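Here's a solo chain for you in structure tokens, the form predicted on its own.
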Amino acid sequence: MTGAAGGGAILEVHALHVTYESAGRAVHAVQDASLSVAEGEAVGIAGESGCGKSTLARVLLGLVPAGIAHIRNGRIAIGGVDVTGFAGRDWEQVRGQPVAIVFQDPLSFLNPVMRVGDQIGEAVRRHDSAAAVPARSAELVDLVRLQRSVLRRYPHELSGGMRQRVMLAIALGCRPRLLVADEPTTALDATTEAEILALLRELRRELGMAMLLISHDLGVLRWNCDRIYIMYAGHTVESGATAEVLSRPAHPYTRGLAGAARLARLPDGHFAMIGGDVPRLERPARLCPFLSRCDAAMARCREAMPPALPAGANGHQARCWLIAPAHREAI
């Protein structure tokens, strides 16, 4: 379930399986997840909390806890380089350039005792050694639409939206070919969220940069991403062109997400929601992970894990037996 649209792939993930292990207990946070991002492309990942979105983002840059997080299967390639076995300082080859990341809570990632200018300058010195640091830092705050006076301030003196722009400036100081944005607007009010998303769109156009945008908000992904992957219980269960997937969802889980996002009403007047509970992740799934919550489950679903099957146009795929040819003929 990959299929980047156009250009060479800056990121390829195939059948990735990641566990967290501590005190004799294992959690299979990501299971059989696959995706790709082409140069200059905007790709989204959607799913409920706990579906593996953030773990996937962090493992791409080796930002999961050593000794606790383990890649059990699969492959990650960045810029054509297999980074699956990277450890420790190996990751310095890819962090910042060609891939940078922006997290959802900038106050937790900015150094509270360093001025903003020093933190941006640190990224410039590390990844753009030929640049004049003060001039490049000023250029970066201009790029993210901040006043240059921000360079002399500390993170706690800034609003949430300003801190997120500072995080963007630090990431862009590395001149990344791919920006991973992990829920970058979750903690912001609606107006500031719109401003940050508009800024991301402008920066992509100006810099020709690819983006992997992670969000639980389908509306955000609809208007900002060329393609989308839907994750559930660590699996990528549906993928394709964003408009195609969200207007004609093939997997029951995606349909449930879309109904809840639209605030659709059921016949009894209640808002649409997905019933049941997310499965426990102590064991790897042998069958469709959505089986226990699916109101369209059939005998075949209890026999084998569905593969990624064609579900429509523009590379649309879903892992669901409902769209298997034999089932389509039966109905």
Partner chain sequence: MARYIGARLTWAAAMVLGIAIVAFLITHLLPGNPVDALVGDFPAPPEYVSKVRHLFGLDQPLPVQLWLYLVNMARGNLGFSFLSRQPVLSLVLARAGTTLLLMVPSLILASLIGVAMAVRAAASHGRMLDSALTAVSLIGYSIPVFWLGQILVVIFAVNLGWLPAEGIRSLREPGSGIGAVLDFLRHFALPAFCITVYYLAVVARVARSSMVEMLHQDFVLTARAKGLSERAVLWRHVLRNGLIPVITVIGYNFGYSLTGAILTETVFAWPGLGELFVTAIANRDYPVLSGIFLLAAIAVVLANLATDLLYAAVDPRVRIAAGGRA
The other form holds:
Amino acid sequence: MTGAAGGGAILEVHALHVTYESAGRAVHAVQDASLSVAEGEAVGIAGESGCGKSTLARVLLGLVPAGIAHIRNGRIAIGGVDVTGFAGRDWEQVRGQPVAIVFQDPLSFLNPVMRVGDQIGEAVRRHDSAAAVPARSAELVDLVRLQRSVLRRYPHELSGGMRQRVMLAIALGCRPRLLVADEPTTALDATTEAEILALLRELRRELGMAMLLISHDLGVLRWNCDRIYIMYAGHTVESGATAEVLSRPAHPYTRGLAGAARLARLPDGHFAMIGGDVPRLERPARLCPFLSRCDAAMARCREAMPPALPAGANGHQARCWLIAPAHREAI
Amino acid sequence: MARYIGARLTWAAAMVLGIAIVAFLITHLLPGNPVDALVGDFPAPPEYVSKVRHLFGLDQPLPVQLWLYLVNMARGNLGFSFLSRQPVLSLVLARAGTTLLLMVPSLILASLIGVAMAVRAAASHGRMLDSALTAVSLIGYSIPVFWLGQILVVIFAVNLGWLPAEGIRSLREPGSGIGAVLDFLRHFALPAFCITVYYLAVVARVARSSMVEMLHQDFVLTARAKGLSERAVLWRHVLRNGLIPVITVIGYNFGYSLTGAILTETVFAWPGLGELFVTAIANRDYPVLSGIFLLAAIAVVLANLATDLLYAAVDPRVRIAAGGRA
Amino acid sequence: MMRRSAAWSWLAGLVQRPAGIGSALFILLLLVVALLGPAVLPRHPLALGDQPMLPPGGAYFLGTDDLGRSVVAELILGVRVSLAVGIVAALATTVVGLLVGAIAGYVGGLIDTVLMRIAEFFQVMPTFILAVAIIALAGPGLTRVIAVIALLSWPQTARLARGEVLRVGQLDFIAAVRSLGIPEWRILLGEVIPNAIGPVIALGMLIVGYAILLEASLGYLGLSSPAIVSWGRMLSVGQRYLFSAWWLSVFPGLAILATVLAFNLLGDALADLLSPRSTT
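Show the other one: the form predicted together with its partner chain, since we just had the form predicted on its own.
Let's see the whole complex now, leading with the same chain.
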């Protein structure tokens, strides 16, 4: 399920399988995820909480706990370099530059006893030079539309929106070619969310960097991403141009998701419309992971896992037997 | 912030007053009459006893005595030693420096070692170093510090003859210049090692748990995501946050540290507060005993106050609601 | 039935922790020695011998002291003092601390504030120096030592008990019991305290160790009755002969270290086992 966009891909993930293993128990958080992001492109990942999207985001930078998280299968390439086997210091050539990340809750992700200026300065010193710190820090806070006085403040003295701008400044201070944003606005109120999203759009235009935006909120993704991947129980189940996928969803899960998004979103990020429960992740799925909740399931779904099949224009693909040619002919 | 400091200062003042009352009570209410100690075991003539009682104000009602005690204390008069007839305050202050000379470097050393071990244990996910830390802490908490001192003397002074067993300088040839410093260090080595182990027990336990906890905080991910080396992440981000509980514990355990110092001094005949204390015990020198208690308790209150203020300085968040104690 | 199965699962949990079960067995052994030891000794342990300062290895196994008494015999007698002081002092501390903490946590309000301020006051005082001053002035005696230790160490137990009582008091089943109209004091004694006591017991083990160390320190400073053999007093004698008779210091110290270590290990194992968070 590679992306439609040609040219150089900054990120390519193929059939990725990631487990957390501890005390004899395993959780297969990501089971079969494939995606790609081209230089300068904005790509979204949508899914419910627990679908593996945050694990996917963190594994790209080696930020999953060593010794507990394992890549069991698949491949990650960043800027053409295979990073799948990276360990320890290897990751330092990926982190920040070319890939930076912004997390969900900026308060817990900022060091509470370090001034904002020092935390931004660290990124600059690492990726530019120590001499560049004052000028570049000032430039970065300008870039994220903050007053320069925040450099002397501590994280707890700032509002949620300001903190997320600081997180952005730290990420941008690394001069990334790809910005991974993991639920960057979930912890914020609606007004602040809109401001941060607008800022992200402007920054991308100004800096020309690619973005991987992860959210449970299809509304957020719809206006900020060129392409979108739908993730379910560790699988990327559908992908394509955002407008195409959301207006003509092919996978029953996406249909439920898009329908739910139009109706109501529960405060905890779950969607009201889809019945049944997310499958347990203690063992990898051998069949379609949505099978137990799917009201369009058929005999074939219980025989084999569907491959990625063409579902429409502009590289729209889905992993569902419903769109298989054989099935269409049978109708 | 001002309210926080004000509250801590008020509480410290109340504590000092309470401690002064306790110091007064232990000398005036406990069995064993100070006059007996003063006039000695020899049966004294009754008129001499009543003269002494009058002289020390012991014939006044208890509240009046307390008031006199507090007024004198406020003037810096803690009474006079029965033994040497010297003012208690100057006796104690003269020894305090020598005790601090032993305590402070050992505390710093224990903190550095404990924190360094804890950071490395947290970083390496190493069971070896982690078990070592737990063991050091357990043994440090279980070992009688004066016995550790005795063992060190038996090994290094008696059997190997490498280091002196007691005192702070050689009596015959203290030397001068560099020689005097070396002589001091040779005397310093054993008691300092002994008391460092004792302090390490406290530091290691707290440092270990706080470093491990900090290592799993979210901001560590942000630091890593910037591309910082693991070493920078540890020493700049984890350490800075993990130190806060360590500082707090050292500050709040000043009394514990002082106890260790007093017992260690006794083994090595280090001429500090411990020696004064033991002499006072042996001679039932009431004013000196209660004076040492009073000043030690005030030192503990001041150390706690300093810790609270330092805590406010180190941690910009200052959790007032937590009541100051972590 | 509930209680018994809970106790059973504690025991089972303890067995899974080798340090915990090892130290529990060692403490049991010490108790046996304390109860039976002096009876099986060949002669009265305090009988003066005619061979003072014998090094270990001979007929006396661990040597003799300056008065010709067997070091082994003295060690065995010393177990009694250490265990008695440690256990009784810890028991007294735990009872006082538990009561104060439970009342503070359960009643709350002004009583809570006042009790906790008093506890904080006692915690700030340099315990050891105060204990030494009191014993030095009042004179030695095991009862006094126990009373002083309990007087000075209850605040730690009280603070822990208060926290536990606050935690348990918020659990749903307490509200359910309360709705049955059972008097408050019976809820406190019958439901809250039994559910809050685990960590307090674990702390009690640590206090046993602390009390043994404190008693030994007093003995070392010469503040124990000359009529009683205690490990601390043996170390006090040992200090005088450090240059000539190392065995007078080494063995009593090892005995203290091993005993205190056992109680600390048991305390840690129990804390691990009884803490409300470890529900494995």
